[in-house]
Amino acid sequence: MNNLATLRNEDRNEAKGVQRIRRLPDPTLGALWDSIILDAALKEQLLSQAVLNFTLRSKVDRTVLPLHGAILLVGPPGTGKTSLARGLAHRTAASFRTKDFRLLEVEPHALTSSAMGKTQRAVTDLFAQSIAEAAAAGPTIVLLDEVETLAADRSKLSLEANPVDIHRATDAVLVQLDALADDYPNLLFLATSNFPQAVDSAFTSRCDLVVNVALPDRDACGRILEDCLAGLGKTFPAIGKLVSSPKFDQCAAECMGLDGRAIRKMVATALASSPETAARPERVTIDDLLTAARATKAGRKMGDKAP
């Protein structure tokens, strides 16, 4: 059994909360990075901050620069935060050709679903044992998806509605972040949240960089739509040609207000506009896309109004 398989088996048995371990760099994650349509300057800022983590923290005392080795990505669902974080892990590792990196992906719900009174212990074990052991073995990046699950804003929690265990779990996360920052400069946390207002302010203050991954603007909508159609065009050339339609810009404008995931799903909706088109996707038209974009936006608005 290879080392990676061994690590995965050990994690399933002993490291509760670690969903997956990947060796880095990983080209499949690089493809995720490329697929997220985002301002190039923002991507460069993210990569620069991540690289700095591994070049500076081992050389500069934390009393000079109090870096915790944590980056927080916030924004609406569907904007690609998790994919961006995974892609960032790959790009960071690829910047250090002589080092072997690992990416640990944490499943926070596996910790908070523990029996009453055990969440704090599960969090402590994850950080102080599993993550610490990985960082001791070499450069490590940890993905904390939906971090508000682990670091809930204590000021907004009611002890009547939320057990004290949840409060203690947030306390444990903060204590462990401080301890790991002191002991492991070759460790970087990439956290994501759809609800930044639900993240404890003490966690946010420990992040070295907080980036808002917003809904795509008009230009980004067009680039996402073009990328999707071009990808489909590799299999169905007629679909790829839709980017040259005089109505393409109108279709991109109709996508304003949708996230990247919704835009790509909207294309799938257009491909299913009729049984005939579903059977022969190359028959889809730009008008089908326009109709699907409008319907998707209308559906989202109805969802927002639902009680």
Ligand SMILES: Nc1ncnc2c1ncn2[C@@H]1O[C@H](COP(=O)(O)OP(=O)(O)OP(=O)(O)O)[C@@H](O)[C@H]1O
The other form holds:
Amino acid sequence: MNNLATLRNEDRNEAKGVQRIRRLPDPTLGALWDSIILDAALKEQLLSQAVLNFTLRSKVDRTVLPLHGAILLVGPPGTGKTSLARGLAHRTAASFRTKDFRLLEVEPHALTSSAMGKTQRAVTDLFAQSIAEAAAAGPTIVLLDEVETLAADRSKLSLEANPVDIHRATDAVLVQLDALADDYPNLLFLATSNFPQAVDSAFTSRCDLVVNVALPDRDACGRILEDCLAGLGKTFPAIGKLVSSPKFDQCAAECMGLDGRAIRKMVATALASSPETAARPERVTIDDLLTAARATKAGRKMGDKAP
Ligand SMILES: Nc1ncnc2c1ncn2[C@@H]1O[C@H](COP(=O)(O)OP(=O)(O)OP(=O)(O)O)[C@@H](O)[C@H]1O
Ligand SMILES: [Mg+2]
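Structure of the form predicted in complex with this ligand, please, following the form predicted on its own?
And the full complex, kicking off with our chain again.
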């Protein structure tokens, strides 16, 4: 099959719950990995665990090392978990130049929005068919975003509020994870969740590594802001120069408590601080950024107090 035909087949995505299939490595995802500012040791730990999955699991018996081929990223919304997981998929594949990796992105909501009683079937089909087929064809990484939707903590579900269906879906995920871990050593799940307390503990226990992606600290806030302004500086040089403003540090300090997404959105808020600035974004000032950072934080606090 020529390349075009292969790609067309990949784009055709009939498997329910598989949102997208990508070939790896993919430099676009590499840029994501670089854009997420995080403790370098944590990034290294993630990459090492992911690489080990592919070097070790096919060679060492699971009775010796009971690895499941799953990594879980937990942390508040907007801290870069999904971007990191996609970037990690790229970096992992790039470490094995000779192999042909694929990334399957799963959309859990597509499975649970099935008609009542069908979720368990949809989960089983996804894992036992779509994922198993991909893993049989070559090294495969599966992104399970918002995994609490699929592997909900059964101990916290009340039967009235949460249908039996969800219990069965969680059971099915666990059964399938065990089966796939036995049969496919060249498979790695990258799961993310905003609500670690909502993820079933039997799922978490199966993860080979659980990483907490926290809100950025003071230094990271500064680096995210700098990265964002420098990126804008490529189009609007005056914006890039704000990084060397005497008030830059104060502005970075104002971002403390915000997640990375909120910091980048705050910059957009500053660019929209007046119709004039919106029309000519290079007019944005460091004071506009300070005001936007304070307003974003105040907005967050009000949001926290809302019932
Ligand atoms: N630590 C960070 N460094 C740089 N940018 C960040 C960081 N955290 C988040 N961002 C920015 O925020 C955006 C959102 O990130 P992403 O969607 O990966 O977060 P998430 O943790 O998956 O969020 P959610 O939990 O809401 O799904 C990214 O495009 C990225 O630009
Ligand atoms: Mg996400």
